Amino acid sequence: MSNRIGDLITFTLFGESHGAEIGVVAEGLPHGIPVDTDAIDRQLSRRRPSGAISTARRETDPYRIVSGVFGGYTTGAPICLTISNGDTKSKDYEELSYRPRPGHADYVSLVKYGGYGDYRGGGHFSGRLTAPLTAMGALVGSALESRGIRIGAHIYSVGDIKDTPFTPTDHQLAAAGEGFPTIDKAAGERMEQYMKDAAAEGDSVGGVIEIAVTGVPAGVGEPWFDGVESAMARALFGIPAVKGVEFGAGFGICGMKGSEANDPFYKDGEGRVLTKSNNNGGINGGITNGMPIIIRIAVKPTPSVFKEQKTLNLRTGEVESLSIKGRHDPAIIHRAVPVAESVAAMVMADLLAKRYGPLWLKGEDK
């Protein structure tokens, strides 16, 4: 089981939902990195369940740093961020050993680990364990401000609702951060109500996430299996729910000709290299052009629903009606934003190490 991204800065996920903590270690980040608890806060209550649009199970994500961090700074010494687990009914999970539940991991589960893999709320598949990456990647994303590098992500669409898109050249990533995770609060307002009008019938709802990574140096990345897209997509998938990443104008550039796929470039007046057009989402070559990285990401509808379903009662070899019990989100995409800008930021600093050396992120070069 292989639960680790990066290479010279690495973050490993461990733990399950009903398990006693949750967490992840990180290794590699330099020493001399200040660590802005309230910068973790905020990306943890922006991922936290709330209202009628969110699961019913209430976690207040205690966390604690156990390692690697002494008087407010990183010390080089891997970190240990664990969050502790307590509003869990496992009980309501007890019969999916043999009766899984349609578009979930329990029947992959069971097949891999031959039994012994934890069920209790999908175990080490869960997107509980989405909360540790938050956290981590918020310590992570303070370091990368400071060196001029944002992220920032949005709810692109739900249904056929979509959300003001960060412009190709420019970004909006502080309007998108606050509330309700649109640009244009108005179409928030839609999805919302798209979202509560599905969570009555007993059904779920799925969208498109979009990503903007602004301030990243031109040159950072590789050609080939391990560019930017390879890495920014390798991480982007673990995310659960994930079915597809795009970059750019993603599959709507096969629809252009080479002359309006291609970006032009130029030079501003205080003499930078940019692009007119940013079609290509900051990367050409797997490599970074100095354009904002654009980058969406397709998120399933919760497969957790309360329709009647059709399973197969692993047991009797018969098809059954499944009523799933539990608590379980009508869309997780809104809390699916800071997980996203979380993950893309492991990534990048990840990227930068390896382009200008784990000190180059506290202001150092190599």
The other form holds:
There are 4 protein chains.
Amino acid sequence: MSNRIGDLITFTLFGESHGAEIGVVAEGLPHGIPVDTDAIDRQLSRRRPSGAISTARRETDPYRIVSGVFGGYTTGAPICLTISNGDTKSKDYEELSYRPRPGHADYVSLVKYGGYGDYRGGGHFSGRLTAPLTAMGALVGSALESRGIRIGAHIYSVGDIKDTPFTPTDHQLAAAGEGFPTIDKAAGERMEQYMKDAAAEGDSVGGVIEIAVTGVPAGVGEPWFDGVESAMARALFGIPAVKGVEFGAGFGICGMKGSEANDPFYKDGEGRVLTKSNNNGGINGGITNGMPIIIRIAVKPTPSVFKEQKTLNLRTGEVESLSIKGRHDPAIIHRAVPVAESVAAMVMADLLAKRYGPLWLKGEDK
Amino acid sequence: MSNRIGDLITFTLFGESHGAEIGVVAEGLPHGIPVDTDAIDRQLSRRRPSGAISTARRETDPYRIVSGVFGGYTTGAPICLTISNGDTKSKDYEELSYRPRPGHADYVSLVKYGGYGDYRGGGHFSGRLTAPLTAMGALVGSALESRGIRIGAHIYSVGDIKDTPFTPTDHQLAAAGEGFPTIDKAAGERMEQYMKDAAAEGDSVGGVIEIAVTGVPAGVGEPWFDGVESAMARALFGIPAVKGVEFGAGFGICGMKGSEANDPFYKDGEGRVLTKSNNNGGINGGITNGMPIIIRIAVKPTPSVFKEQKTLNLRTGEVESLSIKGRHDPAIIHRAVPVAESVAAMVMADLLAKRYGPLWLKGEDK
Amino acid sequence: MSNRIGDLITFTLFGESHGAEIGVVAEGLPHGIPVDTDAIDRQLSRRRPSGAISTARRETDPYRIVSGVFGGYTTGAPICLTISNGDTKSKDYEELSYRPRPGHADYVSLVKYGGYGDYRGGGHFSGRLTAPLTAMGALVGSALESRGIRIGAHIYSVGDIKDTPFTPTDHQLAAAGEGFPTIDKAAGERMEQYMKDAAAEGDSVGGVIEIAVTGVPAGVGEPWFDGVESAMARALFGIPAVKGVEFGAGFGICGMKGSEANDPFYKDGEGRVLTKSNNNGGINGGITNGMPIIIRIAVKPTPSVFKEQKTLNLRTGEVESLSIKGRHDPAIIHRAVPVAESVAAMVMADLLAKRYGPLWLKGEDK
Amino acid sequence: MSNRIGDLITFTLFGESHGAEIGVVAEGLPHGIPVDTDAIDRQLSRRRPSGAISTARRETDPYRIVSGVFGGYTTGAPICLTISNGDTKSKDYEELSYRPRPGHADYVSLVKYGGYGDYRGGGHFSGRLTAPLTAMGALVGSALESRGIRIGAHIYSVGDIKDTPFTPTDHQLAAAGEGFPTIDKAAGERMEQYMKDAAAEGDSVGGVIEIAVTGVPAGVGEPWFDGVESAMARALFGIPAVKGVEFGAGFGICGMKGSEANDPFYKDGEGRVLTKSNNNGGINGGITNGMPIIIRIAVKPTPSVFKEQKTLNLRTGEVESLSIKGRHDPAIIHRAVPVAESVAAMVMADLLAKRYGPLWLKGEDK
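Having looked at the form predicted alone, could you now put up the form predicted together with a further copy of the same chain?
To see the whole picture, the full complex is given below, headed by that same chain.
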């Protein structure tokens, strides 16, 4: 259903931007997974706004694990993780109920919920809800790592500026590392400057994030509608502002001939079956083939811009000028990198559980 | 689950390329929908191979509605629709169980199913299974049409050749019409020639399909993971060979500034709330805003090419030359157009049912 | 959803009593399970009407496995199994659309489906649909048996006549064996006579079926709403005519004190943890404790009786006399025994897959 | 999944008896439902322990609505309701991890969760989790009442003592009213005395609860596995200690002939189609027929008894004497009455939403 991903290991999101708490309930995660608080803190910190290219809203994200963890390990029961909403300024949002911001969910929320929706800060549609997703995904990601599966992402491009892309046949993919999430730090600096320039104009920018998952055995994923692509895309399109998802060579594969696009099989020195190229992004027929899974997502420019825009006053029926106030990011793409990693971790955990059973994610019982 | 899309109105796929029958079971469709056999025949005919750019396999697709229809109307009970597999030549496929075709699911099927999978003609992974999907989607599409919702698709591009794109703010979108599915017939002829040239080289081509859904009221779709983008992407990535899905301006939106990307609201002469541009593809926050829904999918080149390729002989561990035999399409993108329309219809029917209840899809009870 | 049980291994039912074919689609069953046609034939034969206590309708049940089986083994893809409806006499049912039979689904079908339902022979509500359920459950049951899990049922009581009940602490439960499904053959003969007497009066009888599942390891089932009781009850209430489901001492446990009802733990000579009594029917907190699972279901008398009854003519609004014609069972409880076993097998397979992964149900990959 | 009921309107449970908070997340409830805090308080109060026949644990149940409610109305977004666990004494439970209490989930939890489960007070298996279920069900129940649907329950029997049963053809069923939940107050007093006598012996008692749902239109529920019986039974068996569920005449219908069991249709003075008797409990073929829905559930005696019992010491392998300490109810059946009402309300809301769409539960949009 709507606020949930996963079939055997599920994650259900709740909360509003200006409510008391936002959170996520994970069901089906096996018992015995150590809760890696460092990993959670690290991912929350990477997602947190900082500096000139982020909202002035201070998100300290003091998370609580309300259930499902006992003595530092998961118990097997549902894990509810919440984050309280500290620094909210609700009166900035009063007009949204009748003067919808272009590119936002204000208008559709009004229609869908007949005026009963919580419009403050985007309510349930707010990107703020990616904070508990990120924290929970960090917990899941550390469990995957203990089984040899690593998930990393970086900004692939912003405007015309491109980071060094992943080498899709490399099983030890270079991660983005600390700080601004690019592999090429010089490219990252140019991106930051580009974001600052947009902010100075009262405008915003988007970009593309590239995600890689390595160490997944061949044979994971289900045919047709629970293939890795289907399951990943469903979840990744749930992240606010994502307007495109592609795998391997993605839309670029359409310019190739079949003889180029196909990835020929071979066996390496250790007897592993691999492919020479990886245009299919580690996935054939929806199922992993043992190569790195390569994903790119298109993140649109933050719709909150300080530049004057036009919108419709739904009370008067007149088109009026709109100057968005409040605290907003001129770009969220750098903050979306850990979110994308977390969502990918959740999807992988569910697909692995469906293949090998939920207990696979831990090791043996004590 | 794997072979199924939908929550309230679901579609479950079964069958193998060379089995006796392939089919789909639809659950949750309301009673009282007239079964439009012309619409089913038309869509099956558009999907059927024909001429030099398609496989020599003759697919006559004599479908049967086994259950759920009585006196020409749906009954409300599950509808099982099957198509028998007439013209199969299974011995062409004998080697696939140990010499996997690059770009195909042969290898992953072998790993996943431990050698028990039906490898003939791709088995359960075969594009052949899109035939019952197409037929069922035609039935659903005709019900949507009776409620003012129209779904149309065309080939957006093949190689460097581009069709006239949809005008995303136009509520009466030009359909592709009869014959090769482009809006610009001259572009279509160039595409066909390009396909024939590739076929002559023993190679294959892919392309991009653009889909539009018009007439959907604002407020349809659910937040987060059942947004229109999530639900559509999950289903569309289930179609074999799809490697990318984007909405509205898609990946192109990443090159825009926020002030360009946002779609400002206004009211037209009839009092409808609309947007001036449609970069968001009719969707904000996962939910329809009343504008046409615009989708593009990347279809990779058919992996079966007659040109010599390399693959791994899994028995000997040696890389060997592979010449694919059998009957294969040098391009499937033209045949995938009705498939994409049908899958989009199924997704819309489910989302509409979740918003308005399943009975909305018909009119009043008699 | 409605016509489906299971989460990881699912079974979806389709068809109508007088349609061309009825069937079931199983998804998620692992590859490599041998299809035991003897087991299927045996269970279909036990379900088949015979003699004076069953309908005169000849059900030869020639089943077909349309997909998901290759070379005698499951492939891992969906298995569609169908049975054609040979000997139907549709004109017996003409009046049902406006003179609903008491105790049947005729009236509710009319309301729910607005007159579009297939009323012939009960349509989609017909007990006839338990035939493909029985066949598929036999396939599943033989896979469970290869893992040491046995499912057996018998008629516990008809009227005042009681069969020897299961001994709930016995891990080698006596099965009903061939013929009329009681453990005590003399009790079975009295039941058959009681059924014949009712038939002679144009009346019908019901009874209670007892089901046991042995060999299930402790720790299977999920807390709260996917406990063994929840999952079993949901499925068993789907069998037409079932009006009650109980586990262990069932309703009888309400007359006990806690000190009697509790089942004390001990260890047997082989080091197995067992309980001295089994009032909880092998289930604590929804989860198996290693003891036999004991279930009883109440099956109401067949609602089709030849005796004159009253019903409402919905066209005229008058209460009228109704004499049911056609071919009907004066009792179905003996035929429901293999159905109950099959449904229990399906539920167990899904619960085991959720605990150990779907591959557990087979052995190792070849 | 495990901790969740419902398909279109879902309820997901989380928490442990001695964790910080326990709670439930409701998804799919429509916007615009007024939150009736009186109804929530009243049901929580009825569930709360009091007097000699209940645990000494003081449950004040200060609930919080964390999300999904704004300005006193539901918003349409997920509703997270939590209750904090104030008065916990965790050290009473130290031995449970190796000396399992008979009749409890201690042993199965240990096996299932490999020693990682939270054993304090039964952890996630604790009846304490029915508190948030009760609160949420009260919210749902008040919405149902505004649409003319009433749900009421009473203690049907304790030991040999019987309350006045519901008259199943009466559409204005007498509710249990204030205080001890029986219709016949004298019967209630005898039940209370019986419970006190058991408590004095250090023992416990169980009983049967009868639930009625009135005002549901005919045609609600789905055939086969989402019939009212299937959906209700799945949810009601989730309530701890329930070992049997029956509808209408239930197990008693097995002693009837078909001619008695059938409920003949007629039309009343207001033109409503009704039945003369109601042995089918308002349900034919899984679907409501417009008569009151009648359900009975068997609640086993509280397994915590102060009387000395035997259990297995899993560390030593020896059978030992066990004297349960802590604060426990000698009977929970009176407290289970509002729980059963709440669970029934949740199930009805989902079934109604699947029939009429989720917006039916409210009225028109403002």
